[in-house]
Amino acid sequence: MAMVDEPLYPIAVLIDELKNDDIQLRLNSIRRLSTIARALGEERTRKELIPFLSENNDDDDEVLLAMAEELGVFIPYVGGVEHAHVLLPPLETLCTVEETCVRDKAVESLCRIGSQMRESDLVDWYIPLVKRLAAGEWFTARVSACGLFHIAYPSAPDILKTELRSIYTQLCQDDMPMVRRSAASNLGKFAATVEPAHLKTDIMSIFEDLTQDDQDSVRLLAVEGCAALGKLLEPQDCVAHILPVIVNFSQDKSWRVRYMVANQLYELCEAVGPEPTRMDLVPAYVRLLRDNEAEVRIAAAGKVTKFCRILNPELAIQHILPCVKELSSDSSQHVRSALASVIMGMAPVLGKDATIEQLLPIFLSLLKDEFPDVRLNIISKLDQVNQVIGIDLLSQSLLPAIVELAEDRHWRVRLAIIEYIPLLASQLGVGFFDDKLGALCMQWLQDKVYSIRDAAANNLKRLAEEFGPEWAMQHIIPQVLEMINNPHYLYRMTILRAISLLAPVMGSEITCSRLLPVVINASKDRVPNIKFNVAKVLQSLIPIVDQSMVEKTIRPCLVELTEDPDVDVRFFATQAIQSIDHVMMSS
């Protein structure tokens, strides 16, 4: 082995792995190729590495995508800029593969490459490669060819942009529907490097043609094209041009079609400007809300909200109120749903007395829905709502339905319920949540779902925050404690971890008068489980109560613990003492 000439052995080693039969080895040779670069040298990797990974025709795809991704990182590896063409053919060879995965990632690393190069290099070496791939006999060249052109042209001649853009439009009436799909999907790209006078041209002729594709897969894919030309097109030869192509596309045959003009119609109203929207785009909008297709009423219901803030709130009240009112008894779950997690958001957008008037009974009536997701969409955002009808118009006709929520059968719910109550208290104020809600925050520390019960202990630590220790002194302890006594020994626990949580809240002298005793006293439990949970407990209490009183009362009883038959409990007893022990050291 010593004979073996040293920075031969590491090519030697790769390619044995290379040709291993087992896929691991080949894929964690691959993985090494920075490593075996960096000790072969610059100038051996571009004469001998890239040559053989060039040839090496492995079958796995896992081991091809590995590579493509680590030649899009290897610019350093083969000594910088001006050598970085060296890097071109493999990737070239593995952009023409059948898997698509590793034909995007060598697409990437090939944009990756081309935008470090230099402009000579990408008019002698990158140019020719994105037309060979566009002329390749097999489809699979063509569709990687369209991802870049957008790397190309900005450096290429006159001359040779004037091919580019004829080879684009071939890609774009290619006979294949994998091809044209691809072209128009990089059009946007490829059409933000083109210079102005040739974008109105060539690029919206092409753009034309594939808008009228007869497959939908490639119109779905145009529609995200009319949003990109439109930021790059004046505004007048936006509304000239892409304007009446989206208004088509919203009566498409297809429904994927439609659904994409649903899911991108904000975008496309920012491109074609406020006056056309009213205009034009609010009818096709309306027609969307109500299409027969539940997939492009859901995404259309998810916009319902961006698109009122275009509109002025006279025309949403005409115009889209209606429809929402439609879509909140939609027969589809789903669409309720989505027009449920926003609807929130349009009463900013349409004042406090249409709020009041129209948007009031849709909340109502969603609050109520069959489905838990919907009323859940709607409690997480009552906020947006309070901001605008004002907390007395809130409580009256919401604070019923939320207090029939706290109840409901789905935990989910429920928890949305107790994450919304600090919010909610500080809204309404102390005298009101103590005759409305006070309840219901003790009722949830005996939910049958631990993460409500969790919840609940977070909860009434926030609601001390809130009101203050004064009010929790009366309203929230006397209730905690009594519960420590409950047969069960999870409602025992929960207990405890809301004695945890409210201590530091309520300070030394309350923990050391009220809470520690119920701890000292829960330390006599029969369930390990509860006595290591007190020992837990115990070591928070620490920097909260006094040194005497750790000496006096907490040392003894997790001394006590530490003798305990359960292994648990004596190592979480231990553990609180080294604490003790660690916290007398350091004062």
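If you superpose the two forms and keep the largest set of C-alpha atoms that fall within 1.5 Å, you have the rigid core. Numbering follows the first chain given and starts at 1. The shown structure was predicted, so the numbers you read here are calculated from the model rather than taken from an experiment. What changes on going to the form predicted together with the partner chain:
Once the rigid core is overlaid between these two forms, Q443 counts among the residues whose Cα shifts by 2 Å or more. Taking the rigid core as fixed, one finds a CA shift for M67 smaller than 2 Å between these two forms. Annotation for A316: C-alpha shift under 2 angstroms between these two forms, rigid core superposed.
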The other form holds:
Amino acid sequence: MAMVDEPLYPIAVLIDELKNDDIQLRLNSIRRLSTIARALGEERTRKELIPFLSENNDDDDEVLLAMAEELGVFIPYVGGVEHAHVLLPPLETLCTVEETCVRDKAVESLCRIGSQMRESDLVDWYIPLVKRLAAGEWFTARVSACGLFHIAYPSAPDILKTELRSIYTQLCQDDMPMVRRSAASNLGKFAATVEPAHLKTDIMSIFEDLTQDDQDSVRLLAVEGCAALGKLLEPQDCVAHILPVIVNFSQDKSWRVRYMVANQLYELCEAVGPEPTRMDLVPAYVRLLRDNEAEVRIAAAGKVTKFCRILNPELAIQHILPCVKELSSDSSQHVRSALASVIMGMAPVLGKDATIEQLLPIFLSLLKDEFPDVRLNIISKLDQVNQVIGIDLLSQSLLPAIVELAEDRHWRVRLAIIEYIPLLASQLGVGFFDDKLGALCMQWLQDKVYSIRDAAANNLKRLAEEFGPEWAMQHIIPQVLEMINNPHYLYRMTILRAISLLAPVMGSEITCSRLLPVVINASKDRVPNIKFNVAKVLQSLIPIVDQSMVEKTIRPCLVELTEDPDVDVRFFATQAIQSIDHVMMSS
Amino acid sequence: MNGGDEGAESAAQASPPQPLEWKFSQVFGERTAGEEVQEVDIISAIEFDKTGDHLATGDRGGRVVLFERTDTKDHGGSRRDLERMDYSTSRHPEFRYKTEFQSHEPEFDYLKSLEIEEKINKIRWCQTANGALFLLSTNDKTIKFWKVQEKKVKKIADMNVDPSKAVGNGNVASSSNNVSPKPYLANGGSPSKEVYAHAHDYHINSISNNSDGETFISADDLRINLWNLEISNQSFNIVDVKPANMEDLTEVITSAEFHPTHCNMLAYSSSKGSIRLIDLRQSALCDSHAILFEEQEAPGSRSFFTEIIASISDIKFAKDGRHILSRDYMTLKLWDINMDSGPVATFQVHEYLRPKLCDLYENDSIFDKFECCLSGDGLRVATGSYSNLFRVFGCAPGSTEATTLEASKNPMRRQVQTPSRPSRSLSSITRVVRRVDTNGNSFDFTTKLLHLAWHPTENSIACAAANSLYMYYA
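What does the same protein look like in the form predicted together with the partner chain, given that the last one was the form predicted alone?
Then the entire complex follows, led off by the chain already shown.
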């Protein structure tokens, strides 16, 4: 190595490390590519580094991926935009590798470089590259080619434009489904760059071919194309060409295609405009809501609110609401669950009367659903319906549902409902909460499952924040402090946890007068786990209470704990004392 | 079902093709006299790729061995030196050892206290890209996706193996004496690209690629799952025949395969002798089949063995996608997917064993799972049998072709009169059954030819006899 000339040294290291058997070293040197390029200077980067990288295409996918990414931002290191074309050869090779993520990254980098290149360079270098890839022997090259047309096309002269369009047409008819899929998913981007005259002829015929592909996976992607193309076309063309395709797709033999339509319906409606939506897409949507495949109904049910928003209330009540009624007693719990998560959003669309008359019964029946997820989904969106029908009507049916969920045998369900309690509290107001839910919140502190007890402690903190310390002083603190005498140490520990969470909300005065004595008392517990948790809680109380209180009460207690027979207790007590000292030093 | 194939079929109807004259081509891993077969070396899967340029075998030791065709010229630049070698200009496919790798290792499932064998149950080739080969291999529980790529070796190997010796007669079981002399190697040692695990409660019996090039299925006794090749952590259950109460179980899935061109169709066979064709478009969960293919049993012929021998061990779609070949214990059946009333043709493979079903049941041979295959042109079918025999039938209308061949260097020797090997070499296998049938032919139930594959474009068959891979052509 000493023989090597000084300026050659960085590249020598790079080449050395690129040949290293250790993939990590190779990766590191690829990640340092820009540093090395700077060291080499622009000219040598162009003449030595880039050609070297072009040959180094036989590496692990991970290294190739890193290389594809680095090269995308390499224009400054090769001497700016006028030299950008030197970056194309290595990326072209990366566009042909077998690993999908490497190819995707290479295409992304090529697009980034291409969008900065000068028009003449695009014609001289970029377009030939796209053509080479599109004629590649392996499908991998052709898959990559599809993603580059939208960059190459705009700057091409007319004659080349014609050629590019015909190449794209060929790609859409490729033998390999992978290529057709890539062509289908990139069609929207490409179409956006094509002149309107050709859009209606060439692109639409390509699109029609794709919509009739016999591979489901290709037609699936064509569904997305509908929305993209629809936005590019004049409204009347859109109605003439895109709308029939959407209606056809909504009756496709393959449930996966119909599922895509159901999922994309909102975007499709936006593309065709409100009038045709009312005329043609409402029947299509109703069919999807009544599809015999549950997956399709799930997707359709999840869009019901979004769809209703673009309709007028009469249409929604007349056509959609009956379907919603059916779905609320669907045989698939997942359909009901999807419906429950959006149905609340329909209330503002339908208005108060229709909501009370039609939606409320559905909503109440979902609230009594045997499947907890359905009930939870309703409760989680409570705020939306509250605005329309008011809490009084709701609360009668709501409470039994909440109580049932609160006692569900699956702890994850209990956990989910606890997380909604602060939301419910803010919606229902203090009065309602005190009567009905207060007891539940205390009950959770003594749950068998740790996660529930922990969530319950957190819940108390959030309630205290919601209703203020004064309310908490009356309705939470006494009950909580009472439980410190529970015979089971795990429950006592939960109380300590609740105290440490509540203290910052309650403020210094209440902490000193009510909470601190309880904690100090607990330091005499017979269980070491409680004692070291006392030490931890005391440490967390230090910033809340006054300095004098710390010295007078907390420190003596901690000192006592440092002499505990248990090693963990001593450890945490010592840590807490150190923390007191630290606070004193800094103040 | 393209026009060309139909043309060929109608031409065939005019006059059935002449029976083929089968000749020995090659053998890999041939045993010398008296050599004991190692259990781990026994071949358990054979598969040609779509072009027929490559052949893969899997064995009970979890290894996958790849062979490449040597007699075609269009191998591309990297194989230029191959062409310089003096190869015979024979027109039948010839293969050479390419590489091998350890696909599966024995494992232990601690949760279920179950040993998981490393034995390769099935191999399927995937779409080739950039000259790299891709294949799926599976044992009872885990499917793995492999990429085999020729890589430049940074240091040229200093050993100087005479290339001509390495060709044609390599030992499947050992790799050391078969180092590729060319300046590249396959990345057999590197970890597999994807591992699709923990999706099967029962033993996987089949895997099959979809024509869309991005998905595949895996089937176990009770369920069929659908995977995306690039996503190894989730799969979708598309068929579930598990009854709510396992005591009600009467039927299990024995084999499953995708249609060769229609991405939405797949067929699976059952232990009751039925084949179900399902359409994935209809529903996400395809428990209710689209078409049921089943043969009504003749009334009165029912016996204790009826159901056991009706169990289908393998199904294969013909290349045209219109026919399905199925193998049960006694017969090969060819079905037309447009006709669900019964098979279009039935070929007797083991009819002579009917009087011996009791013995076969006692030594468990009746549960042997013979595979079947079709020729690329769909005019012939083949399947294995005992005593290392396999049978080829003409299935074109009017054809009476029915050939029995032996997996040995002299395939037309047909029935073996004397044991080819001393029986002490079978000491590892507990029950040795050797019976002489009424014609004086002996059948050795321990030497069974379960696995075989037909070259996709040529009349060439690869079959496995214990640890040896025999290749024949016509």
